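The chain that follows stands alone, in the form predicted on its own, written as structure tokens.
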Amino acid sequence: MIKFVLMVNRQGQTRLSRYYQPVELGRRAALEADVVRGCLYRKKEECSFVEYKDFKLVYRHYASLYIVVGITESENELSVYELIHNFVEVLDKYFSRVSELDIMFNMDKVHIILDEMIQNGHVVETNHSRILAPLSALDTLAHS
């Protein structure tokens, strides 16, 4: 199961974040603190996988983005890494070649892409048109 999908850039800040199980506020800050310093100073070469306490942390970095997801023990991490890099392909599909800023102004975008990939921690849709039609169809009123 999915815990949490964090998209941070290289400074270390948090550009997106998605919890699917609760974490209280305070000890969000704290946890996004230790898993981005955990993955943002690890070497090219190393493994994309990570142990973290209770979980595993799976991450790929895109320019100046990383996208960090925390699994529980049970889930495959090569299927997540290929979800990460399908979530990124969506992303460039409705951006035209998305960037942070892209990210930053259109959050909701962001985060309706995301939700109809992941609900409750589980992945349910990885087709790039499914992933996209309530978004074509928002645009598309919004346009009319």
Contents of the next structure:
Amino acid sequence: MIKFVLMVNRQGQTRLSRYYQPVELGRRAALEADVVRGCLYRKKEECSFVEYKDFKLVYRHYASLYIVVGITESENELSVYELIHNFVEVLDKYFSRVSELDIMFNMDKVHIILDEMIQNGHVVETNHSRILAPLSALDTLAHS
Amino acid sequence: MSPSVRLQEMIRVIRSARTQGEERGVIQRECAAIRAQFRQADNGGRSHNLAKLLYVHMLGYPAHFGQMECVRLIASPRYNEKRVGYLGAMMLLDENQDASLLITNSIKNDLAHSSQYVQSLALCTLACMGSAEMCRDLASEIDRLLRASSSYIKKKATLCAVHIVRKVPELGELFTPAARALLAEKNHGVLHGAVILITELCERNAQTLVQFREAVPELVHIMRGLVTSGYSPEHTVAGISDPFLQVRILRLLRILGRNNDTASDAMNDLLAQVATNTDSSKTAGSAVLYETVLTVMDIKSESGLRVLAVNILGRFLLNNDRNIRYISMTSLQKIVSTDHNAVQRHRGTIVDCLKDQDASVKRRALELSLALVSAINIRSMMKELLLFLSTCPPELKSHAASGIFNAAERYSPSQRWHIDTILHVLITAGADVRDETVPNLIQLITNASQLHCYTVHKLYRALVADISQQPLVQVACWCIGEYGDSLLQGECEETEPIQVTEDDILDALETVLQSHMSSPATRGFALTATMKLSTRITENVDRIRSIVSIYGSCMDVELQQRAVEYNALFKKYDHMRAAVLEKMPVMDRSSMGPTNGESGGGGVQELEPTKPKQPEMMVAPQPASQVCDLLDLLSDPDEPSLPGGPLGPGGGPLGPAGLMSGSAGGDLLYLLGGLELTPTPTPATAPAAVTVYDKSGVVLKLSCERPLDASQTITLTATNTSDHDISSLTLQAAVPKNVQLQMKAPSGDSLPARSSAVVTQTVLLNNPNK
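How about the form predicted in complex with the partner chain, since we already have the form predicted on its own?
First the chain shown before, then all remaining chains and molecules of the complex.
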């Protein structure tokens, strides 16, 4: 299962964090810093899978953002690699050419999208239009 | 009104803070404002405030005062407030908090709400942080929703059911029929959730697993549909239709087919079809193929399919994408023990990956290469591994070194090759090898008696070149000490001769002794080697004496003790020096015994004399032969109970840690003056009478016999050839704790002069552990 999803920029600031297994607040900062250090300092030729403590990290680099997903041993790493890309595609579709600032200023909406895709550590839906359906319904509600 | 407006303002303000302190100030002000607003009555801005609080929480600041606000917002009738409330609940609350109980009722009401979005919020939150009691209360609701009409709700409900099953495994039976029915769904989201639910149920309960084996044909049918269907815009990723679902189904098939022939048979065709039809040019296809390979390897598939799977992995190894190479090596690692020959075919590619840039790939390649070493390919593999060792990153060095040693030990084609390999490793990565390497290597060298000359030449050259690698220096010192005479002879068939004078050797050893880089253990080795050379070389004995006496006042206690005793060996016991320092015998492998991980002291035959006050003997092994050796009787056959671990509770009879003696050959306990004797392990290789004390005309002999298996009889015979009578002769003996000692009465206690009579005394030793 997926343990957490993090979005971090190159300076190490967390832009989005979602934990699917409870982690205490005090430990979160240390965990995030550690994970980010592991991923930020990897060279371009190295592969996207890192073994960290007793689980694995899968990360992808998009412009100024790193998306890091922590998974348990039993998950298929390539599948999660594709999942990250799927998530970014959905964000792209909703925000039309998403950038880091979009994610920062609309954090609640990004959380809604993430909830539609991943629930309780497992993938729920991967179809773009179905993921965005409730959010667009909410938007029309808000504007009406 | 969207809650994000004021959130955005706050974010802008926080971002504009220049320093950490400024940011903290801004956030504290905001938190204070939010707290004040929470205390007020209902106002339109509640959801904004909670959203701001959540942002602050994400940055790492405490936000627990928002918990009650979450509860209030969840109970609100407005959708956007509910939304933020539930989000807050998922982030701020978990089942350990008291406030989570308060939302149980709200969740229950919302699960029955008319709007499916509200229902979905409740399901999501329950799945995220529902405690066991909440799950038990609401399980039947979830079951009802699993059969609901909307697929949107169904997919969320299935994942909620997964959480419930994890929390309360007994409720699994409740969901089994619904799960089975869900497999007939068309909607991929629901199907995905259903597969996950079934996977969870099967992993928890073996009976459910048996039940779901009947669903294998259905799963195969779904999978086949996915693989053969054409382009469907909804779920296609890079040409593969819904790879996520395919991967999930394959994993479920793996669980169902494990250890079961009928299920595995049903899957064989499908797996072959997936393996051949899936396009692996993009990552999505590779992900599906990867899962297929894992499944094939785990179930009872036919051999043709297994070969196909290994070939797929081999193809992955040649792929340009680093990620794919990494995972193929991970999977090859898992199957190398079962399908060794199939993996051997790809050995060349694996060895090439040792030179990859990526550290994770290198590590995997190293482990695989070590697993693939066999008697046939040992020479070529070793060349590659040694090359790798010189360039590998530091964290892998010790692993690589120990792997190389193991491989060399098992498959080395000749002793000379073995020694060469170990020397090469010590020169390249000496600092990272484990402690047992030194005694192992020494034991190996003593066993290869025809190679002594060659070995000592090589080691001398290495020592002169570089004295920073401690294990190498230790071994080199030991060898020079032992075989210094062949070094001086200067010629050797297997390597070019070099002219080495005695001064050169002593210079080298002195450099080691004085260098800052040498550890105390290494210095000990060097001092002992210098001492041993005193019998091997002829001209510079005085130089050795002076070296040894200098160290008699050294700060290091160990060195000082050695130096003092060696000095005494020069002065008072010069006649024994040759016997003490003669060459080591060949050591058995079994005579290594528990080295206890002690460095330096391990298997090395320490010539260090110990004080007689220590009745504890050194640990001696059980030699294979029936050699009646005194030391064996008195030793503690402790090997089975000490598998190389630390001394621990067996410390009693085991004496000074790490000191070990082999069989004959120079182990010596000092016989200081007086007539107090400890039954010392004298160089006795046969049950003959041994002279243990011969001074001023008094000769004491010990002879031993072994009438019964477990006990040993020692007879002391004392003769006096001097001109004076000796009276009040007593024998005292001390033995280790687990040996029983029985002393018979002596025949007399005075020794008349000029050998007119002898005194004998018998001592019985019984070692019940033998």
